[in-house]
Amino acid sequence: MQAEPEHDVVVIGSGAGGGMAAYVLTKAGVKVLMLEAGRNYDPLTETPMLHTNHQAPLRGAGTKDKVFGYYDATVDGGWEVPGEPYSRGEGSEFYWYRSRMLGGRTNHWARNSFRMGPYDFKPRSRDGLGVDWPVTYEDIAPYYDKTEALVGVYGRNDGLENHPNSGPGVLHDPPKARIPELLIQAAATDMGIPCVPARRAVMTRDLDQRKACYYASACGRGCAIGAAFQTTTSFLPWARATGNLTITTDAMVHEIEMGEDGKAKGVWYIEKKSGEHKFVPARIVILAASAGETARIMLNSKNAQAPDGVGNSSGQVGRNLMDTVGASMGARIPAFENRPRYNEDGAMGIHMYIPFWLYPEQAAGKLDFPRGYHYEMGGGFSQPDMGVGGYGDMAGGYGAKLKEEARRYYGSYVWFAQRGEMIPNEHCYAEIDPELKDNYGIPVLKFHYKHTEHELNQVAHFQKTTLELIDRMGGEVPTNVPSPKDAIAPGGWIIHEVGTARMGDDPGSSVTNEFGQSWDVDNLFLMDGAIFASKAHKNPTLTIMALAWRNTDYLVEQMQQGAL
């Protein structure tokens, strides 16, 4: 075992919450110590932007250990990871995505960057169920133009109730609608739903050194332009600048030891190359290593003052773990048929999407379930790949037949993706397994999953709006549509993870305050989804980079006057 000599704060994970933290920091003139659990990661040498896919093996389709693509930016990582198991409860079907590289799922994310609004962050003055937020939307508002501004996100400015505006100027230009969106639009349009520019963490104008986004490279492979938003592009190279900070990768971080003052003293890690045991000293020290892995550090953090773990006297730390609900459907549009060919990439991402429509007949009890679902959709010529964006499975017969059915149903393929919100229940947490360790010799975690009526409700109401969308688009469903339950994504499948260790204003059922500041531990911080007190529909990145601001702030201030 070897101790290290001691720092200001310690941030263990590198990923948004992390890197917003040791950013903010850092240009405060605090010393830090990140430590990452995965590898060092360059993504100016390692980012495959122009790469096609008949140059990759498979044509590129995902396998088990590239699960989205040879290209795709996790180079280490995936549901499954060598030699870091997890466990699952009876009757459990969670999957657990982690990205061991420096910059975490910043890497690869899809980018789409919604803000949550009032009402998400008071779902049970709403409706009586979950909790709410210990803070408003006016309490981070001012964070989110903050953020947004910061890392650089296109779309618009709409009005649409529960979907606040952002700040004059804040947001770049959003790309053109493809075609297929355009009919989209018009047939959601006709019913009354409502279509408009997606926000997604992507510049269309160039920013710092960063450049605009130049429509030639899909967004997961990584961005070495720095267009698509990652850490590793952005805070985690700021930050370094600033000379505060030092990056240490492949620390398996395994427990925070407590003093006799009720104080975290510092963290172990394993070294991953050596296996050696190491110690960090630190004043203050931030979990952001994603909402399972900073329940399992907690978790595994025992002492005599703390038996069921550090900052758990609520048992809360595990509890109340969401995803978003997911669910797809698919459609060809024989309209689409033959269309002319042209490159119509564009950001490689959603440009459009359906925000949720119907506040006022939920409010009026007129839905049969109680919250909100977006749609995330597209279609075009995307690059052929093993799937051939759809039309694989439509064109048939060999030589001619097959080329001139190819080209045919080349385009002719749209997607819908439903995003829901998940409300917590009693069937849906992470314990520490009994039994099982990884090949580091710590324990895992064990995962406990079931969806209720609410969430299956939410995607029959998708599906029956998807296929009224598709029949006004004149298109057809190639396959038929599973019921509720077989359609719903397993969790964990959406990669959106949240809730371990939620906030809130009590500290006998939640775990940190409105800061992530741990009730128990005054110098134990928490930066990553852990602390979500709701899972909104709204994919969670960017608000758990304003809150890891907001909360980073209010940790400087308290630096600076000495109370920690």
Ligand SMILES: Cc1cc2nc3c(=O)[nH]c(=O)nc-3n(C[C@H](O)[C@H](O)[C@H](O)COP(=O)(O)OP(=O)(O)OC[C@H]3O[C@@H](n4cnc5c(N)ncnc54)[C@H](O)[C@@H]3O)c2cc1C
The other form holds:
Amino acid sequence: MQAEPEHDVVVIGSGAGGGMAAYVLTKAGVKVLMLEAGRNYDPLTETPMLHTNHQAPLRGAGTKDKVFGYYDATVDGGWEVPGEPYSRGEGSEFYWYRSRMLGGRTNHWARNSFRMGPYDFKPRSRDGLGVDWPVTYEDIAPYYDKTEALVGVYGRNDGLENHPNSGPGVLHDPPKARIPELLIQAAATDMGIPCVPARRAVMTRDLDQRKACYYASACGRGCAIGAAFQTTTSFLPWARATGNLTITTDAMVHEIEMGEDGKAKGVWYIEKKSGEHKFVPARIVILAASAGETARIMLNSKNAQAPDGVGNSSGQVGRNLMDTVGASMGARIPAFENRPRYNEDGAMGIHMYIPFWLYPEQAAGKLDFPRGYHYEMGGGFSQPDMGVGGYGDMAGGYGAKLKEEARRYYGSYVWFAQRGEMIPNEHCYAEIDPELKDNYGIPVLKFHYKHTEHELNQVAHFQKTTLELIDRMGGEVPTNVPSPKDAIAPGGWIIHEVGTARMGDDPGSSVTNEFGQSWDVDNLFLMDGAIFASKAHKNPTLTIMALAWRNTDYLVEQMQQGAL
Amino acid sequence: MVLHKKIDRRTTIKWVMSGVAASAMTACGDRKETKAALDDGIIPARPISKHRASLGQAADISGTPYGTDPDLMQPANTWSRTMTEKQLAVTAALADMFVPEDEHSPSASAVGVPDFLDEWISAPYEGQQRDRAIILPGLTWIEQVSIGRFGKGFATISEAERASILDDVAVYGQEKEELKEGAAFIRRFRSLTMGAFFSTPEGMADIGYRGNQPTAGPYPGPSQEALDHLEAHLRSIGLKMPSLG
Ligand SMILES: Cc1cc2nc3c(=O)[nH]c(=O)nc-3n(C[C@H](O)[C@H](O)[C@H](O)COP(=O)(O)OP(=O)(O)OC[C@H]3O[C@@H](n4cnc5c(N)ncnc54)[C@H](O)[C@@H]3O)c2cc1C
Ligand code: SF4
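What would the structure be for the form predicted in complex with this ligand, rather than the form predicted alone?
The complete assembly is shown below, putting the previous chain first.
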């Protein structure tokens, strides 16, 4: 028997939240044991940076094994994880994207990193819906600055309403806009809609041992040079270098062990390779297994004092599940046929975006949807894959003329994606399925999900605005636009699930205080998207990291003061 | 997802813009649909001429999916090809009708497209198996049409003779009633051939993909020629060129 290494804190999960917590703790000299359900993963040796689709099975096309394509850096994951099912309530459509690897989903996320603004932290005060956060933008702003500086984010300070600037020198220069982005910008500007450089956790200058982006190779494969942020090229190696971090992979945590004194004593996990159940004691437990899994672990940790799950005296664990409102539209730009070629890979993701711009109208009550959305969009000469077959479907015919058609259509499309704020509602939650268990024998989550008029009207607005944009661009305006009900992405589809153990001021209606500390169990902290009180249209990960940093600073302080 | 319904523009655009997502989408069917595609009469059960075409029986699918954690650095073959020599010969002849050699690039068969299509339809994934249920009977169908018209198999007739068949089934708006049943096969075969060809190094060079080249320093952005082209378009629709800050 190998003795468990010494540690004070156990961190569950190695993604955005867990990675940040481990980094800050180990830098402060705290001994940490990280438990990660997935396998060890090393981007330096496992990232197929410049491999072509041609070298991959099926030209890299997605399959049920690798939904985002062969090269995508998702290990043992996707909408379905082998051996780890989940269920859905009747009439509920919800998809849960997970990956089982060191670094979690940070290895392949799109790196879009927008700050929440002052309004986003106090939504109820603005429109009476949902709840306010127990923190203000001003509380979090220094952590946004620190996080962006540490992670490396490109973007520009445009001083737009509710889109705060970053501190001086924090942002990396954004990459230049490409032709499709310039056309969209021209049309948007003409319509009075801002179109500005996007913010992504991608570096355009060297930083520590990590290199600036070299504008080739899709970021979804992971980034071996470290330009695109993932915890496996940053937080985790840095934390390890302190000598204070031990990582145990293939460790599936399923229960928090509670003591008579109402404190967490440690956690139980299943060593996946041997199937052995193991217990690790801890002074402090940090849950960062992703919003869904964090709630699952809490709900599965039942005892006499906490019959509804540890930390769940409010009954809010699993509740208030939210995802970003998503819809999309595409168009062909006839003037882009046969346009001049050049390298449009760039930093492989969006260079420009459209931030929400209708705050005055919103404040004046002129919109029929309460919360905002932004656009992510683009188009271009991406690496040819089986999708080129679509040009054949468009053109028909055969022979030399068909080849000509492919050249003509290549790069002549643009796409627009809506990313909107959803308001929590009572129909959206996760609970423990009374019967179904996963292959490890752990009860699984059952998801319930329903959109309301708030989200559907927002989609309708996006559709109307996009049709106008396409028209201004000289594009072919789509005629068969689906109804908002059909166009809206099902729950979880945008992979921004948050809110399942929200923070608040009141222990009766929230699960943690403003530092992610459980109201019920003071040595239990939550450091992932579970603690979000609302789901601003801004993508969540930057905020997950900024909050995790702030929460961990507080935790360290409490430890130093002997309070914990 | 129904494969043989006419693909509307929106579907096409979605497909073109996200090959990956679209391919992922095709992976979510089930066997029932495969059977439905066959039962739906895309492919005629009756022979068109009294000589029944035979390209032999493809081997059964064998091997395994590559799994949820394949080696990304050194992809390995995890399933075998299944087409017969005769099926491959028809595949090559038809693929080259869609993508012949021209002054820009070689033909589909010259860059291994037939072998890739064999890989594709032999893959142990639902989406690919659905394509298999369209492609294999489709090859027999076009063989049958060839025999019916010219008394010889598709791989042995002349290019002009092949063209006369494709003129009647592969060109939108000109489909002849008696060949309509092959339209779904033709559409799918064309799509797979185009995707397969343009993702080869030769195809990528032909279509003008210039990416996947590490570049030091800031991203250079559009070329002057590309900017001029955009500016001309903007001028023609009364929009201003954004400042290139
Ligand atoms: C394709 C894609 C694109 C995305 N794009 C963006 C984007 O552009 N911007 C953005 O903000 N967000 C994006 N996201 C979302 C982003 O990835 C997540 O918000 C972020 O990774 C969440 O961090 P996390 O630490 O909560 O969870 P994760 O990163 O999922 O990490 C959780 C870790 O915990 C482990 N774990 C789970 N259960 C257990 C258990 N029981 N025991 C032990 N370990 C466990 C998991 O294996 C995993 O490694 C994207 C996601 C995907 C999939
Ligand atoms: S585009 Fe840049 S940031 Fe993205 S993976 Fe390639 S080098 Fe890394």
